[in-house]
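The chain below stands alone, shown as structure tokens; this is the form predicted on its own.
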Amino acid sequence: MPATFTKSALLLSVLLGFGQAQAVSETGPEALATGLGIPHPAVIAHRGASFDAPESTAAAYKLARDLGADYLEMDLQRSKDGVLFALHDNNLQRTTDVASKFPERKDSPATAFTMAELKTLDAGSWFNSAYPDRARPSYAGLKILTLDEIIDIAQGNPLHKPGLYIETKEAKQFPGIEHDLKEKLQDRGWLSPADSKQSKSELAVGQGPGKVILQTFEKSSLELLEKEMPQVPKILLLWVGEGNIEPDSKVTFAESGEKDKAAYYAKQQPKDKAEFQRWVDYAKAQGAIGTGPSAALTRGGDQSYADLVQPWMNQYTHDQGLLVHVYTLDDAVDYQKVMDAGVDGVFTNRASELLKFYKRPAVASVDQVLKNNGY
């Protein structure tokens, strides 16, 4: 074979590799993210920065935006009296003093509760008795807040506007709370395309179309936000348990003889491959744009669950053209273990660790974002 010949084969298959992988990489998952306005890896601060600050108070979602998270995350609910707000339990006796300001209503759930009578209540101190080490004086009497003003908030630093990653919590309690939600995005420019002349300078906020990520664990819910709002991204939400992704064991936590769930839960596995495909098929076919799977921690602890973000698993939610955005990690070490297998965002409480591990670091440390809004 002529040494001209075997050097033009030679060039011809360099450039045809490189086209292959040009090919790859354009219609990857940084593409995928890139063409819907979605920073790659994502940064989606779990409850606000919610390791520093009590979650979902304006402490943790200020502290958050300022540091530079992309997202601001939260748990949908609706009052008794139709006003969305931020919660992530039905019930609450956990992160308020419901118990001594309506003691005979304890235990009912905060959507029979009116916005005014949820505004009563205390959402901070009990982060101060929990946590002593990060308590502050100024996080006695943090409010429960509406999505107005956590809109309010991701509007509120001119240098930085972070997007909204919001979930419809249990949607079955909230009929219509989809349409609900997509009323007030409309009322608050949020659902304008970034470049519409409507959409005025300062309601472009986020990453222009990635600005709202709406996120459900709900089938009948991701059906309905996609009805209401075919032009906003969706991700399903994925565990293994009742509801979800059938496990392989049928045994219970109680049955188990594990001493904490983190462990239990960290044994859990889809009942099979094709379980698992099931579930990432269906995320596509209603129109989401990924999926939210959970991850089991190295360290253990209450947001272990099963490790969902398995390269394997990864490769074929990418295979499908969906994103993967994992919950909820909070250590260098699970950043990287998920990174390596493949995902393409990640849920954190610890926005500040995050940003500094895909070396994003904040302007500040996290004691002087804190002061400088006033905590």
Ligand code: G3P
Given for the second form:
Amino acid sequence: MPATFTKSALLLSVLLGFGQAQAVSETGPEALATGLGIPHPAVIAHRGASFDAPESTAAAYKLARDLGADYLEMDLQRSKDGVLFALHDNNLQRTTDVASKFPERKDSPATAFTMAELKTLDAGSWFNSAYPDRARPSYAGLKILTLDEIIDIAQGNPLHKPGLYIETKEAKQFPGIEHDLKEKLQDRGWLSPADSKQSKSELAVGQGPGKVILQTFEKSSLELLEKEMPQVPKILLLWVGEGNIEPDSKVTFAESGEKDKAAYYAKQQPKDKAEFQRWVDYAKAQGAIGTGPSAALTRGGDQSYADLVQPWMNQYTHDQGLLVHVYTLDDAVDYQKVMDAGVDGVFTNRASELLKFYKRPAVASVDQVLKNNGY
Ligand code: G3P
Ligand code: CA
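Requested next: the structure of the form predicted together with SN-glycerol-3-phosphate (G3P) (the form predicted on its own having been shown above).
Whole complex next, starting from this chain.
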């Protein structure tokens, strides 16, 4: 039994009082997650239910919420006029019609636009063109969402209140975003102590102590998040590449001769065991409660990266008293593989499938929930 978990259990006894500590008195990652108010294993809806609806839009977040996902995941950016909003990419080209609305600025970063300008963009039609089999006329014209609007969605279903899993994306582009995020979460009551009556229920992750999880790939942002919000659980995201874990080979994708990036990434490994361990140790030293490593997907695709959830890696992370939330898996074969390897939660674009895999199926189908929400 790792000494760290013994310490965690003792700490939980003190923090929660003897009665509640009894319920989490087992040691190990599940006890750690439970003590922090984080479901185990956690279902993290990556950019919302983004397989079935346009990523980071109201359709995707309402669908994830109503299916019963534990967390709504988002990539946080800040507009030219200081409004926090969700967008994954550095610019607006892939997921909006910026090229037709602002042709001369189509390559500009999203931060070069005011929120009023961002709100003129159609963030849904691209999905209908990219995925005709999942297209819906109602997706056309969907808007980019502010953090405030995503909070409204998270709070909007009286029967299921998911938490927020917020990434400071490319945080160096947005100096002070960690402070702005703290102010917003504080204003909206998301940094207040948990409601003890509600927090034990799986239905109310968004009202418990694990209602917000902060995540970042950037060391400097993790340090700022810890400074601004020491009480909020944090995850250091891991991948093999520039600015993160050093690879064992410096061969670039172009030089590799691989046919696609997934095949290239699948061959990437940390330089050595010690390099992986250094990043886990760093996460712990900076106050993170876990890591968010990448995975190599069986089917490949553009979200398939280096396999950083090998059993020894998860074991090492657990031995340090940290959790492992892996990104981003959509197939049962991969869910099974990472669960066997020992992870504690999964980022998924298909919340409906992951919930089914965990035998927590939604009360209604994807189609029904979308229709209920007017899509
Ligand atoms: O935040 C975890 C996962 O989302 C990291 O990948 O590029 O989809 O933000 P990305
Ligand atoms: Ca993310």
